[in-house]
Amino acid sequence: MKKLTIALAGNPNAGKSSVFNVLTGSRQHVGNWPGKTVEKKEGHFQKDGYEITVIDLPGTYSLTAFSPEEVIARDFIIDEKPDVVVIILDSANLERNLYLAVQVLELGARGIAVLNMIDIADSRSIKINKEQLSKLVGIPVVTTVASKGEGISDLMDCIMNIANEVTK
């Protein structure tokens, strides 16, 4: 079975844990990062001949390495080189969330942007052109309401497309 590692990155309260729980079916291992008090979550699932490990990185607003959360998230992306970083964005607070997304991409990570909580953005009449956003940031963009499981199949399709590119 082929292996794939996915890291979930995002601002606090953007819905990373909801995405994590939907992807892994809440099958998780909780532990601490070595030498730190910041919790990490790791889950696993299988799909299309892949053993997929999902790492839920600590929620952070940036990767500038001023806090333990920032150091852990940045170091994991640089040192562990996950096959894909799924960047969870709060659709109702997109501008603030894009700062972290750009930093993740500047590290050379292969990414997918997830416009999570799109229902809240819609209820506030916030319209996001995901095709245009995808062109601007250079990665696939999907919309989800992870707390309801909506859009997760589109996210899985994106993940599997990248998995197939990575293992060619």
The other form holds:
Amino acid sequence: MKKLTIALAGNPNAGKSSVFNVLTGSRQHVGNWPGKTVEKKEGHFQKDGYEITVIDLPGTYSLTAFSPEEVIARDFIIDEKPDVVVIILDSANLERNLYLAVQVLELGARGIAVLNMIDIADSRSIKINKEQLSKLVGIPVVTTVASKGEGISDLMDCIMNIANEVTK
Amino acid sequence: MKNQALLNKKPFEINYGQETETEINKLVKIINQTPTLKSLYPPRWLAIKLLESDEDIAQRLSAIPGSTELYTEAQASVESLKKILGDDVDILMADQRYRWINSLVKEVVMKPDQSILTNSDKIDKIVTNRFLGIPIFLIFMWIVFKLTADVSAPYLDWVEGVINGPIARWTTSFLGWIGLGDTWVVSLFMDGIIAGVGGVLVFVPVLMFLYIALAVLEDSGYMARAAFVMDRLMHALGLHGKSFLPMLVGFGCTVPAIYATRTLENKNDRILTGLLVPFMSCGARLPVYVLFASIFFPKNSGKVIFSMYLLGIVVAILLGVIFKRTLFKGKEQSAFVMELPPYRIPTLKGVWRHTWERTGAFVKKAWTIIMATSVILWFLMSIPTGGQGSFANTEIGNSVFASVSKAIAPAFKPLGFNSWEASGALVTGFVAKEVVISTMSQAYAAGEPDEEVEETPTFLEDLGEIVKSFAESTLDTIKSLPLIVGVNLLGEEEEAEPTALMDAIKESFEESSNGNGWLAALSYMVFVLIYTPCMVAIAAEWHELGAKWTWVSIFGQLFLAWLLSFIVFQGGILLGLG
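Please supply the corresponding structure for the form predicted in complex with the partner chain (the preceding block corresponds to the form predicted on its own).
And the full complex, kicking off with our chain again.
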């Protein structure tokens, strides 16, 4: 079976855990990052002939050397070279959340932007033009409400598209 | 093929302005000529990090051969850019990123007028108000403790009834059926396992209500406000604001709370917080308060329990101030930035998940550590000393356990509770606070005559009774909800019928304290509050704080527990309160 590694990055409170839980269901493993007292969550799922490993990176606002969490997140992207980094963004606080996204992309990672909790943005009449966002940043963009499972199949499709591209 | 993943068709780049870009390109050129570096890091990213004077990267480069030239060159670039641009490059680069994002957001996001307050903002105006914040926080905490202490009570009775009734009966008949009736195995199950584990499981409803309340507070976003509100107070006392989050978690369980100190950036803040977290009274200590308060303070149990929590907080704050001025003197405090997530209505699923995870962890503990301790204790209690009685057929007062406990008991004499049962429960309580009560029920109950066996109901009757009494408990719980605001729908509050255990404890404490039973009980509760929470917490401290601080923590807590209990008991007598 073809293997694929995806990493989840995002600010604390952006709904990273919800996305992680709906993607991996019950197949999760919680441990520590080697040599660090920071929790590492890893999960698996299978789709279209791929065995997909999902790594939940520590929730951070940035990727500087300021805290162990940030160093862990960026080291993982540099050293393990995940096939896709799914960047979870809180749609209602897009501007602040994009700072991490920019840094992930500067690392040269292949990214997917997830506009999560889009329902809350909607309820505050915040409208996000996702096609425009995708064009300007140069990565696919999907909208989700992960806690209710909405938009997850779009995200799956997006991941599988990239999978097919990567392993072509 | 893995490297392919890093190669986007069109690489993402932010333009940092002409001068900076020139320096970036200069560094990228050097990196591209150094194969060791090129294979390890994306060249442009590495160049950017070098210009930002990233410490982690500098350290790593020093270990890579051939990187000296690059590093020297980068230093020169940083210096020259600072001269040209008039500010530190890392700040200017971050600024450039924010500008880029800001213009991106202008392109893609349509927002309503910013001056309109969101609902979250409106709630925060009240909840985090300078004057109202702390009273509101205390009111919420009060509701939480009322919920746990009063509202869960009917379920507590229900679980107790099920365990001591049907489950005990089924176990006995099962053991009889496989031919082990009237052997020591029956005693192992009834006096050891069911008395031990059962005595703990009885408190599952209490903890479930506590965890439901905490989950609702967490998921709604209020918990973050509570930390924010308390931050002012914490800072006034010289503690770190972020320390309050682990402390709040500590009310649920000390173990995750100690792990939660990881959120603090500064090592000294982490250690200090880790030392103070155990004084936050965890869920496992609550059953002890509940039991003692209902025996000695039946009319004021809620207030007595609440004051235990307050005492823990006060001790932590005072110790924090003292440590900050002594052990951790002059150590810098890192800056505090805290995010207040928007308020959300907690989902049933989310609350259930949190509640179940934590309650599940407690039940698991009951089945593993507490089961093991109960069995070991049963053996210690069953092995006779001094040639009286035989194995599993000995007065508990003549057992090995009693001898050990008796040897320690004099140390507790000045605290008002030198009975061997009470001190023995503290010994086992070192393993886990849940065991304090189970040890007591084993130690005290073993001395009682067996209750007369009434007509044994059939299996089906038992099942029916379980369901029926559960429904009744639910009804009682609903009726007791208004108790939170002091309205009592349950009619004249029935004095809860004291169980045999409660009577035994009352008698024993009155005796050991020369009639000052309630002072001794208070002193006992204080001891339970202050000394080592449990073995698992010690393991967590070892992991997070290291061996030295773990020892400091263990012995410090024992000393402090003894001292404070001494003050409570002797002080109370001096003041003539007895």
